[in-house]
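First, one chain by itself: the form predicted alone, in structure tokens.
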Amino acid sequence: MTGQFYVTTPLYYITDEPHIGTAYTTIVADVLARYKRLLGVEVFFVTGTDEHGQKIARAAAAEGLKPRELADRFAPKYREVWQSLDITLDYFIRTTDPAHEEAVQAFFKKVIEQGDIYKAKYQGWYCNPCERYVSEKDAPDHVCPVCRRPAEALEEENYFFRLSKYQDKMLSHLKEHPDFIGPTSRYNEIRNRVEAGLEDISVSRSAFDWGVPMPDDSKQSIWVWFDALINYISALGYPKKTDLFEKFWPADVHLIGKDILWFHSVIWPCMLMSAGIALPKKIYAHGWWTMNADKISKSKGNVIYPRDVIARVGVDGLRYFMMREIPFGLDGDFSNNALLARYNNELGNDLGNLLLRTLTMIEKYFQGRLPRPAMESSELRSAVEGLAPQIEKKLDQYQFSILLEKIWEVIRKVNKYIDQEKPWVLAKSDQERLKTVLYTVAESLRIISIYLGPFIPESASKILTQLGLPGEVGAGQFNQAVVWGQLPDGCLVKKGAPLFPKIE
């Protein structure tokens, strides 16, 4: 497979480190870049932090801080934490980068030489940690909608955006393109509040001055969601016609949280309609991480931060879990019983015991090199050939926990077929049943190992180093792992400690 892929997470707030919320939209990300990568696909994989706004400003204000030493000290742990989650980014925007900020007064020029800004008195009401505007018929007791916070009375002179004028070349998109948004029950969502009416919004302030000055009036601040939605076209080098704009726009996909789909599915592509530019191909609105059936947010003091839950699991075990536990798009509870029985019984047991015990046995029948049978059919193989057609469907689908399940019931039937063969028997009455039944088992490993890369990458690449092969998993190794037979001749194996040594 050759292409492009151009994928992209939100922009985060920087008033704090990471928590796994915003650490499970950037795996989820990462595992579409490695397994777009690993398909043969060139990928730009982009995330950054949003570092303007009223809520910054404050929260700066309240540590005695200017809001850009706020954002220098956070934007760094950012790069950090996702370094830790082994995140493959290609590019790490921050929007208070100087070719940003003029990406974005450039994109404003073309939105009002066509016509759709103008001037007027905003008076309602806004929330600030969710830097949005909220309308009466949202809220009618004024309280924002999604966190459920008290909004603020506001009345100010702004710039406004003439998103009514895209009403019906939205309702055209959405009704052409039903894939457009994922999943379907959010499609269905937006394109209900899209033939209800779009009301034109307001896209600067002028109480504050910590944002992206308005082209001609530096008295106002271009709205933060106006300004960190460009980053997807900023990080491409925009408004310049760069080889990266060219090669990479539209996006393929937009990662979100469904908190936030309104700004993605709708304001955004009528920004673009406006401006002239490509929409991106789809967005697709994840759901949240919960604790005792509440959302996960610093602001609610329910954080659980990567770095503690890698302390107890590892990295790897960390990103499984977040894959594993829930369907994508679905709200899912974090919980310690849960995440250790995935690391415990799927990690540890069917995977890492599966590994060392396969690893014993060529060592102790065989030197620790891995005779190469002739070739033979059988259950186990059919099911190992049959994993690619369905990695690739699941992958499009977007349905990560399915996936790995497909993957696990062949690990499951790996480990069954070493009960039924019992090598250790053959070992006295059949030399050459047992190297094939060990050529299988280990076969079986090396393409396993590939497929799980995106996922698991150290213990991935940990499995084919101990299989005796080099260990990363990386670009272009899919059609390898099609292929039934790599494992050479002697192969000399190196078994190592437990992939997943087990947690009491």
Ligand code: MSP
Given for the second form:
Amino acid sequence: MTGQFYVTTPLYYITDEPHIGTAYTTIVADVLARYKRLLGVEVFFVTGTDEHGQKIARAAAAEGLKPRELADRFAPKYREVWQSLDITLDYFIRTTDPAHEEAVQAFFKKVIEQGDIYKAKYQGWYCNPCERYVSEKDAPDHVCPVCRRPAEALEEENYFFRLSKYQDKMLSHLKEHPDFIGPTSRYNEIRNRVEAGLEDISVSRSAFDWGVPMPDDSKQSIWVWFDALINYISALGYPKKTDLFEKFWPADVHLIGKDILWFHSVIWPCMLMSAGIALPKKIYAHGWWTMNADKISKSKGNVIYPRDVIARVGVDGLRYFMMREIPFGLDGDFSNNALLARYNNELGNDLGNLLLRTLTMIEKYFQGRLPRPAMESSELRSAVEGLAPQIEKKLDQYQFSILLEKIWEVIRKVNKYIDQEKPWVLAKSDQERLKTVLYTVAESLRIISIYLGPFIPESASKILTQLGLPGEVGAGQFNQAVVWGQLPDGCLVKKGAPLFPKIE
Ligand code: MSP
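Please give the corresponding structure for the form predicted together with the named molecule, as opposed to the form predicted alone shown earlier.
What follows is the whole complex; the chain from before opens it.
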């Protein structure tokens, strides 16, 4: 193993089961985690559920449930859906886990010890769906600047966190680490806001008790964001000095949506500075999946559930579409036409049919046993080999859609190679050349399926087994596995059902 990689997703509110918007971050994290493992990196991948706060308390009350009952209903749904999406998470955290609650209190005590907490009156506005305080300055119309819903008037005696104290330190950190926030447009946005000044924030609520109690004042509960952010270290065992913590903190990347960037890129780092803990290395904010330009969300009533998409295009159809359709960081429409077009054309025609016709020819011309000819170089071979060094680079730049586009350029080259070389003609005229051509195609498919494994794991594994190979490439095996020429002589292929049957 070389190196470590700690990747996190936000903790999802348990007012509903996962929809494709929340599935997105989790799929991206999974692709990264799978690639890193293949590259020999030791990975810790954490996701989970955010279960405290007024939003949850109200959602539970609306259903005649206790908040805990609502949480217990939906938290297992998250696990189930992640499993159905082939998510290889290492740890699932719930903010109601006793160990997390203890960590939150321990963290809060540290911040108190620094003199960073004081009691004052909060008089302003609060957006319940976003669980955020909305200041008069940011929203003179009292509409939440993020979700555009009306905020509620709020007047409470609360505990405040001295965010303002960390303004200079935060700004220096941003200046010294231009890669701290991605994409760059978001970095600029946050830097401008920090330059404009940081104000102290209320970090407790007194109106309800569904939260972690404040140390030494059980009438107040800790604000749900202050509580939930701490999961990124409590998942590693904080406040204990565990091996996990030593190994994986600071996190390599917190993957999040753009709506929660401020909490992650300013409030969380300032909390960590106060507690004397190192800052995460990177926060990457992606865009929103929209439908007819509206964010997909439960409250908008335009939710699409993964299972409904899976029923049509399969797990890999969904994973591929989400990773390919929009450049990471931007918004994009989840359109049915685009989904079907990518599924039928790119997965079905370009990749699925390529495998099918290759195996059909190997069966027809070589009774299913592919001979290994003398190795020769070809333009196609160079194109396939040329992708390997780009993978890590594009991944580290979070350019998933570009990476897939590049892989598909090569897949199309393989198809073109078959059309140009015409194995059906060679079968009658030149057996030696036929061997070389079919071996080149099959070997290209083998290597391409390894490149695609993290994106479409089930299908990639099927390609390998249909080529007569073990379906898995082990951790740390990537570089060795993508070396050209490893399909053994006489390899027995096993044609299966089409990988991506056409959808009308
Ligand atoms: N509970 C907080 C996060 C706490 S992290 C310490 C929260 N939860 S959420 O369930 O509302 O949202 C979780 C994530 O899902 C956010 O990153 C949000 O951007 C993302 N998405 C929710 N709907 C989405 C889309 N329609 N498209 C893309 N991502 C979306 O915020």
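Note that the rigid core is defined as the largest set of C-alphas that superpose within 1.5 Å between two forms. Residue numbers count along the first chain shown, from 1. If you're wondering where the values come from, they're calculated on a predicted model, not measured in any experiment.
Here residue 20 does not count as shifted, since its C-alpha moves by less than 2 Å between the two forms after the core is aligned.
Taking 2 Å as the criterion, residue 492 does not count as shifted between the two forms: its C-alpha moves by less than this amount when the rigid core is aligned.
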